[in-house]
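Next up is one chain by itself, shown in structure tokens, the form predicted on its own.
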Amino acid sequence: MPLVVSRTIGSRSLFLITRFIVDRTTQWGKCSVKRSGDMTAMKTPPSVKTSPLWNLLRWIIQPLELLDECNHRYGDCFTISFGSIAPLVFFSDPKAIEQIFAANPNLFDSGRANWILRSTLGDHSLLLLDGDRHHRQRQLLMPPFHGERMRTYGQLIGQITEKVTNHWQVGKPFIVRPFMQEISIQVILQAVFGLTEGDRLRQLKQHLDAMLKLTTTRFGFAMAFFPILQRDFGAWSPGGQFVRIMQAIDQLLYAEIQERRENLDPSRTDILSLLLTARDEAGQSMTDLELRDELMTLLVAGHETTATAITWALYWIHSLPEVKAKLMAELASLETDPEPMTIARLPYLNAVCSETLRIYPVGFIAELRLPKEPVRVQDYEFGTDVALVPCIYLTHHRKDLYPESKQFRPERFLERSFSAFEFYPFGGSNRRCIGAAFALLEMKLALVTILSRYQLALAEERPVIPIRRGVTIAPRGGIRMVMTGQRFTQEKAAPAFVSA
């Protein structure tokens, strides 16, 4: 099925607000980058000629269409200016991606380039750190996402998926994404915090939902670029709403951290318990502030992205009968109560998930890199006044790597292997998403649970339109489906996903 991108510009009010602010704003606070050196003597890639205001508006509303047009006109490398922030240089050639990922991380300020996330995640988030601090936090965070720890979450994911989807009724259409969001947030709250009941769980979920509803709209994404829109002008203003929501979330997080510190239970396997006992090479543990910021990072980065990926996968599986038939045949070969890692290794299931993350990568660019000193990538030289951007979306749609790239075809991942510079849905190098393995496991187990329990069909035939939803690309409308029957009542029981 072809890729369909909306050509509707969207809200005129957003355009007028953007123009008003850009015309009257000379500095954008933390997003501004000091220019240094004379770039005129360097060979630089072609630049997009349209105005920075128009580029920014399209980046907010039509990012994929903007990238496709620039790639068609300028090639594998081009520069887009959005105004006072550093121009972004986009790369899609795997050779260029390899140079960037293989370079010494100390050459870049990658954390500083993520200033847009600061108001939500905090200064101590892994995504905003560089150098030794980034290495330390990454080392402390890695153990819960590898090895035996991952196996303990398999049964939890299956149980939550069954509980959430149990509300579906035969013949009654529903929108998929809200249910996938509910699965994702429950998995995070239980796997990360170990919260299964209680008033704190209810309040935390309520405030997180409110925060995500505010920040994942296109206007909410636009707010991040303009400090004036983030100002607290009262509870009625978007900035005021955001401040009050974050204050409520912080109060709950710090209360949970303090309570858990005072009552450490070594038998608990949730991520917060593991982080409370983690120590760095100097024997130091995370501070409450560091814990808060890393917990917010796990909550925000792992919620909307995973829910969107599962939603896309269900759409593709049910829009292409041959894909569904092959996947169901593979699932039928499973023994009763398969071990989660057995499911994770299923070849065609893995190919379906990979193709889902290829055609519409939920994060369509990797983390930005701000050079600390002049750097060279292929034939181009860059100073410290630009941000280098490995473009996941454009690389994943290169015709030389993925023929008929707009078509959903999982077989391409069975026919050949792709390098970490040709397929990198979770970014790369030391900035690769630390929860990638967890996200893939959740995606696969949720899909298998749903497909093994229910017979589903798309409730409408109109083409899907991808739109920006915060930092992700999601299907507009959330995908309407309908349950036509229950499989496990007629065939063998749905997998229970026993833990090893």
Ligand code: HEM
The other form holds:
Amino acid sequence: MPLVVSRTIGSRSLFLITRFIVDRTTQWGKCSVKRSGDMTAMKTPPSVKTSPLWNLLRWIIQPLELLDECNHRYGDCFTISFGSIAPLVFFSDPKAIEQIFAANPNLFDSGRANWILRSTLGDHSLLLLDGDRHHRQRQLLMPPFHGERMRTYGQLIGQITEKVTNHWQVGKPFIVRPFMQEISIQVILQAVFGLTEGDRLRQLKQHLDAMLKLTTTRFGFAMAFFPILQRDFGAWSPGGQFVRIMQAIDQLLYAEIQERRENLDPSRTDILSLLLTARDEAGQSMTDLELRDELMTLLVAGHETTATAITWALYWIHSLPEVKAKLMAELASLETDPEPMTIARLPYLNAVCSETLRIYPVGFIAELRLPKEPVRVQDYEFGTDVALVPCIYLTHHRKDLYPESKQFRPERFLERSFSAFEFYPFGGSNRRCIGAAFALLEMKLALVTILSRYQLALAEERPVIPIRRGVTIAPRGGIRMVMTGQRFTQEKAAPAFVSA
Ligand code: HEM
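Next up, the form predicted together with this ligand. The previous block was the form predicted on its own.
So here's everything in the complex, that chain up top.
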């Protein structure tokens, strides 16, 4: 949209107007980073020369192109300024990533840097907390995402994938992403609330969909930088729509929390039930406000990302016949009724999922790390007036680690192993994604269910390119495909976990 406007009113006017708005309204100014002079006499990485406003527009519209160009021009580490916000320092060298991830977590504020998510996720969201409070919430949230719990999700994922994709018809093209979004929202709603049907679930899904539609466009992402766009000027304005959707979601979440508190059922295994009974080291349970914010965090972080990852995987598998053939051969070697965990361990399937998350990592940067005191990374020293950014996308495209990095080649993950600083689609340190194992399991089981049931082909007329979708990177247009045949009849469905 800004580019269309620029043609009408001229780029100089656009520049001045936008700069005025950015300078006066952008929230990063309120990031409380000290604008001290403590960067003097320190060795600092090269700074991108273009104007901060231009950088901001490109960051919104063409983030990967901006990163590629800066990397080409300035190398492994560079600083980009975006106006009155803290400049971001991007790192891609694994040695630098290791230093950042291995540093004492108390050196950094990450939550403070995630202000962009505050209006959706709330002050108590894991993504917005730091220090002891972050540690406490993480301890409470981690157990549902580990060990035995994961097994119970396996069956759920297969069944939901089967139900959602049953709508596909031979010869009728469809857009993949909305189906994957439907699978992942149903999976996360059931895993989080244990709800399979009912009015509340239906309404929650509907409002979450509406919220994502509003916030994941480029305009929606830009809204976060300009509070004026977030103002409630009535139900017709984007800000007004957002406020109303969030109020509706809150009402539903609080009603569910209250009902479940009053009828605690120890036999339930969903995440809300576990959180309601969880106690921290001091024996304290979570408040309603904390529960609301964490539920919202899991719902948002847990389904949008995974839906995009499965969509990309289907695209790559169907655009490269040799990849598909190898994967199908691996699936054919499975004995009948394989366990979900057996599927999760398949080497080539694992390599396909890793390569999918390498080439266009859905979260293309990790959370920003704001130093609380001067820190040193490699030869550089930083004050408290910058934000350090482990750049997942650029590390995943380093020529020394991933030759011909723009090519999709799962074999690279079979030929050698990569360290947690060379391949980190889920970030690292105390902020590492808590849903990583859950997301990988969902990716693998949804893919196997789909590939075992249907013959699909790409129906794209133009090359698919990655574009910004909120804070993630997704395929433009959501990938058009067509079903060319069915591999199994409804009665003789794919792996047993699907129809068990
Ligand atoms: C393919 C899917 C996913 C990808 C690529 C992904 C990626 C990421 C990344 C890059 C981070 C930042 C880590 C850092 O800064 O070091 C993160 C954080 C997080 N993710 Fe995920 N994620 C995915 C799925 C999920 C799922 C399924 C859930 C939950 C159900 C989830 C919940 C979270 C939470 C709560 C955090 C914040 C952790 C913290 O700040 O302590 N994510 N994720």
